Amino acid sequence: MQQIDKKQLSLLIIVFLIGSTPLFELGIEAKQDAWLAMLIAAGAGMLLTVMYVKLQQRAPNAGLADLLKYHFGRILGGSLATIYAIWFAYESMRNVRDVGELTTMALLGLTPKWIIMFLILLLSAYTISKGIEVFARVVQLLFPLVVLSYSSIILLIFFSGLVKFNQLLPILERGPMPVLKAVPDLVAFPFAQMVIMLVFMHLVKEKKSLERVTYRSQLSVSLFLVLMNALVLCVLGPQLAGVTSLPLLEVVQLVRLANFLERLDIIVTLLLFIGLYVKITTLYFASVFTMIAVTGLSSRNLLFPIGIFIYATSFLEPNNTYHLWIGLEITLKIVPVFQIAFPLLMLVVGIRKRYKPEAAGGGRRAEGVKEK
């Protein structure tokens, strides 16, 4: 049985719901206001954790199909984790097409996006094919570099003299509706992802301290988006950012230090490969890990054809400016289904049944895919 400690566990959460949040100015609908609608959306996000956490506590030792089979019983538990599966390879699907659209937009024009997203999704693969240890040891290495790199960019601009925080003033200008009409989205997209943790909990040796390493890690990552969504505002303002595909990208390149250091393009670079390959692996060792605990097959028969499912739905999107409308405009409204209200009634049906943990199981544990 193939298990993480619970700092690899909270390193992963971090750099999860990290990915590549920070490249963007979420919440922009707000306006200068747009830091707060995320502020409003963290919070509302770490309450979902808590609910997220004390379901997980029910039962230790399972997984999210597990925690589905207990409380809707094995026929529509296994239904339902499998429509969980289809999303999780979903969602690991629309993190391989920005890797695609992303890099040919901003990096390398002339490299055609099907050889960039099959890398990516090859290299996922790849990793999942490895166990979850490997891909937990590969993201405790990848986040001294995501620290490095966001704390060079942070002190770059300030340096700079770019950060002007008149730029977040008038608070509240258009009362505060503007920024409730934003939250709902910025709770599914990041904060309400950390779902997608019930599938890795139970493999936590620590299991006294899961409740805690995991708030910990939510209110870091929390802070620190609040940050860099503040920090954007800051530096291009409403408007500019409003209309930039990557305002962080177009922040740092303008960065001028002694007319020496500037063009740091690299850098979000390096952070973008980094957030979306850790996303698409989580999502996608989510996607492999649901369907063991469903079919009770193997993972070399899932991981493969799982693969394909993505790489092939990846292109079903004719243009970016499709793959974004779905993404914002119809995604984000369906995925509260899986973020709040399913969990939701998970916990509401606990309250009338008694659990034996003990019991955990159906199908094939999801223990670690990788296997001898």
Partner chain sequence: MKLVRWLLLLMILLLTGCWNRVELNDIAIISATGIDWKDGKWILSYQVVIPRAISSQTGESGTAAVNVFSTSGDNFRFAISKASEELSRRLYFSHNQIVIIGQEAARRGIGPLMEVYLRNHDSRETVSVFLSRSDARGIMEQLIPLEQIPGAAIQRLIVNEEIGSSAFRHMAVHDALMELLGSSKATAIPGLIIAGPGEGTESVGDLGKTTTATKVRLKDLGLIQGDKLVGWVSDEQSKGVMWLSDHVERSTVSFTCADNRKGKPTSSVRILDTSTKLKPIPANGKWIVKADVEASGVLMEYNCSGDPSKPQEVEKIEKRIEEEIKGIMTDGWEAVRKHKADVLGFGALIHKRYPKQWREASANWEELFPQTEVEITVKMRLSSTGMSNQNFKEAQKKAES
Contents of the next structure:
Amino acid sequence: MQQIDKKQLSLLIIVFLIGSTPLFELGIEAKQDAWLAMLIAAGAGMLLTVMYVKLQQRAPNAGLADLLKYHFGRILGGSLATIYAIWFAYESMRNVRDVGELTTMALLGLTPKWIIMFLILLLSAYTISKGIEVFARVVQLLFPLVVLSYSSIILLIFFSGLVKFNQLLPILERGPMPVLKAVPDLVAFPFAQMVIMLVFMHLVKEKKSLERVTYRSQLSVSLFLVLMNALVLCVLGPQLAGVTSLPLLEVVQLVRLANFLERLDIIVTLLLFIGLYVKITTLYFASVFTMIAVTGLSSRNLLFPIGIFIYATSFLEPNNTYHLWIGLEITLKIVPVFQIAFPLLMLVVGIRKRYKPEAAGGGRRAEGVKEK
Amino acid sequence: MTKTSQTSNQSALTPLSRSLQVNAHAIHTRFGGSSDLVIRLFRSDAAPERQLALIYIAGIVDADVINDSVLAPLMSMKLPSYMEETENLLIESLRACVVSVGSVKEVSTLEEALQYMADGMCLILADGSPLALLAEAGGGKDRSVDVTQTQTVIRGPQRGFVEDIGTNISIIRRIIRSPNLHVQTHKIGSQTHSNVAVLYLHGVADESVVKEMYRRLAAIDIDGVLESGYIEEFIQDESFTLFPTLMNTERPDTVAAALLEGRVAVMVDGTPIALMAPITFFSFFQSPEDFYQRFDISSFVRVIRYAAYIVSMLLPSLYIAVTTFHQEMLPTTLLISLAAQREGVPFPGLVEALLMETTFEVLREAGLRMPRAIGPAISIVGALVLGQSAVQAGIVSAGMVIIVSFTAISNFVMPEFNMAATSRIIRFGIMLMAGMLGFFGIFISLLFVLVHLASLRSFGVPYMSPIAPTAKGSGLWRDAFIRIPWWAIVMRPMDLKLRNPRRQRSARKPPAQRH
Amino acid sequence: MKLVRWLLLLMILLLTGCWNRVELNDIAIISATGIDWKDGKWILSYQVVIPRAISSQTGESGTAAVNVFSTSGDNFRFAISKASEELSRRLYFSHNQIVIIGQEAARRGIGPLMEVYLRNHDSRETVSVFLSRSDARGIMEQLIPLEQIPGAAIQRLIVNEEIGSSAFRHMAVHDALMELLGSSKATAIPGLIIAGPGEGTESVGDLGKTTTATKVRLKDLGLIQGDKLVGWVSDEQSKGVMWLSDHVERSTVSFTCADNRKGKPTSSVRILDTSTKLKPIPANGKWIVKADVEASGVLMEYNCSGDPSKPQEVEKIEKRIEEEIKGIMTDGWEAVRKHKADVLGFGALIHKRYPKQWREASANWEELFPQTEVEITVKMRLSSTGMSNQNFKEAQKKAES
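Having gone through the form predicted on its own, I am curious about the other one (the form predicted together with the partner chain); can you provide its structure?
Below: every chain and molecule of the assembly, starting with the one above.
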């Protein structure tokens, strides 16, 4: 069984949650208070994470599928886990499609999407075939790059004098309602996506520090996302931010420094690709791991079927409008079932008696299967 | 450990005959009547009735040793009378009292005798005795210790290894004067029987790595080993990778430094190149000189090296991507001057770049293989004829020539040839991807490389440590990118799981006394 | 090994198509775009750079560095697509420096232009926008001394102006977008004219002389309300507008020797730092906007009798400058008020400060805006009076006595 250390989990959480989130101006329905909505959602997300961690601590060696099994019994839990696996694959597909859309919009307008999406998915499949340990290392290698790029972008935006803080005024123009209305969607995406970490948390070697590491990394990433959200608002203003489909790209296009550093949007696009790659791979991994635990098949047997499933479904949406509409209007209304309802149910139900020794023990039969 | 070679033909062991004639004849036939086989028959004063023979291969033995320490005492020996009785006692007594050579051996089979002879020992046979005596007389002409040819430094020791493994080990022994320096010699190659020595610092190196090294070496079954490259390909963790997972050097100080860090070194007879393992990606960016020059200079140079490596891998691809896909990234004036250069160039950017890169690789290889006297001529042809006239004729753009030249120069910055070579090969792949998908292509190929790098291991040690996974403890993370001062390097590389990870007890520099 | 085979297959697939690849000698780099409205159609003009004429190596003297041509159509992108009928290369807009909107086109509305910029990735929002009193194409045909590419030259002109005297402000498309989408829905764009009596500077030969018959210069500020041009204000008024909306960075103000702006302004001061703070105050359904200006600068030229080395005199000078600035700003305000275009961003200001009241006011802001009162207070601080103390003539007189 390949394991990861706490530092790797923390970086995985950070890069995963960043993903492509800064790309969109989330919560723009609340106009200039989008960042407030984001902040509240981040708080709610933290509460959810506390719940996830508590669940994990009941059975420190169980992945999501086993947790479901321990709580709901073998058949119900197993089928629930299968649904989760499909959901993970679906979310992975959404990100694959994001890569395709982003590329055709901002980078390569004439290149067919299938080749772009195929390449990024192939990369993910290759990573997964190498195992979680290698993926954790890749994230570790990418992390400094992400930090460096984002901080230099933020610095450049500040230096080029684009930031006007009064764009955030007036605060709560139409009272708290519009802000609160925007919150549930923001919880569902990106913060409550932390539920995916239930698949990976049990792989951490240092079980004791799991709690602290998770909270700390989620806190920092939440603050970062709120900051980015506010920054885009400060530069574009609520109206323009609401009109453009890729606000961050728009912001970076405006950066002009020293007549030389002025066309940085391609760098940002690549940065977003890093986030998307990590997201795709994590979700793909989650799907594969959950299916392994359910079916007992080996990773080799599941890698390609799930990959083909993701690839095929990514073509179902006819265009960008549909993609965003399904993503922002439909998906976000359904996913709280996975993110909140089931975990909450688990918390209430508690581990069934017959699984208790197994959960506490940590020796699991499924582990033997997972190993090779 | 001769076992490896002997186990294979154990069944065919032939005991030595009592007759000297038979034995000498057998040896003669076994060597195929080779003309450098010397069979010297003689009689001794002490036992005039018994014929003796001294057999050796000329050229690999030291003639002085043969004459002064073996032949002369043998011919003029005086043995106490009680020692002459039995046939075997003669050999015994020769060993005990006559042959004044440090290393001697008694053997009873023909194969053993042949084996040691091929190693440079001389064989002493006595008529009527089924035992033979072998005396170490190795020698012969070899290159003497010389200045390093390939890995040069400005500050630091200048001597390099030679082809003789004994000399090489002795050089290391002279650097690390400690009984903890353990040397284990194996014989590899069913025909060449090359000596392969494993060196490590006992109490520092990870014993499991040493054991793993023995295991992998023992599993090698090949007819001959001419260079450490043979061994490297057998014992590396992953075959299908462009990245070297063992480091090689011809510098004794580099080997000594590696041993002190807790790595294991492998030396092969017949080559001045030694291998070191386990090794990480970042070690290839460290030149031995980094540790001799002041730390600030070294740190600066090390950062430059990383930059140069990235440049040599990516520059042509970036140029292709920017000029054929993302023209908006260029400053307007630069774009216009590049566009002016490209007017009339017949090839697409990708083809132009591939053409120039291939040309350069050909020139470089030609420069390496050419006799030294013609070398400069090649560079003149390369630079003037190909570069300048190609631009003037409008076949390639001047910008491309600049890009290719700078890429090439950057590649020479790398201290390790085999790591530098990876960037040359990967460059072509990325160029193709860049020519098809622009920055997206570069991004995808780089991530593939990154995932591959993260999956590599060198003797169990992750290739990208200490960055991924991060090593516990401080110091080493920094040592990957910059060099910290010597007094601050308290720990050995943590990723090696060493038995004794400390180099110094604490980080302290003798305080300067001010007067 | 399986992977290698897959990769090979992929390579072959990829090699069959290089969808987005375009060589540098297949694109026509555009440095300026012009928009005109004529006979019920949009006319788009392009200034295409000819790299060969610019490059120092192959530079051929005698040919202009740019070529101007136009296409027309019912909408922008269709007009652009028609360019392929008369040009051997693909139009490349990413390096476009300026957009010039002809007066007629601006009166028609700049909405379609903004739409194109928002929707397309190759059109960048950092492009500078100008209005033109005549048709845009005429301005694009002008060659400009010192510079090779007229489009880039005009952009440098406005940047130089912005930090030099700040009578105009550099307007990028995104600035215009933000203001037009903001609370006031109005913006101001600098205008360009061809000044001079001559036929025009359109051939390289004209640049061979020491003086050119005509030149492109900045003149007047166009006010846009909604998306249409509603009027022009003069250069002097424009400076007032800039000062009111806090867009002055550095400037030169000339002032008189007497109080209350009487007499000829014979002296001048270089304003090195200035800021304007606007504060809206509601007053019976109307609004009062308080403008507090703080400026500091150095004395550049002083042709009055007083001795600027004396503190009292300096205070006097500061007061005169304050009056001058106040006068400029009032002029600017009156001009804008006449056109009922809130290019000063008062609406946005009120929106941010008084969101509740703004909801009522925004409905008929166009009516309310001209009724707004502006109260200007200026605080000038002379940080240096230069290297001499008295005026030269005064010193002469003193020497005589």
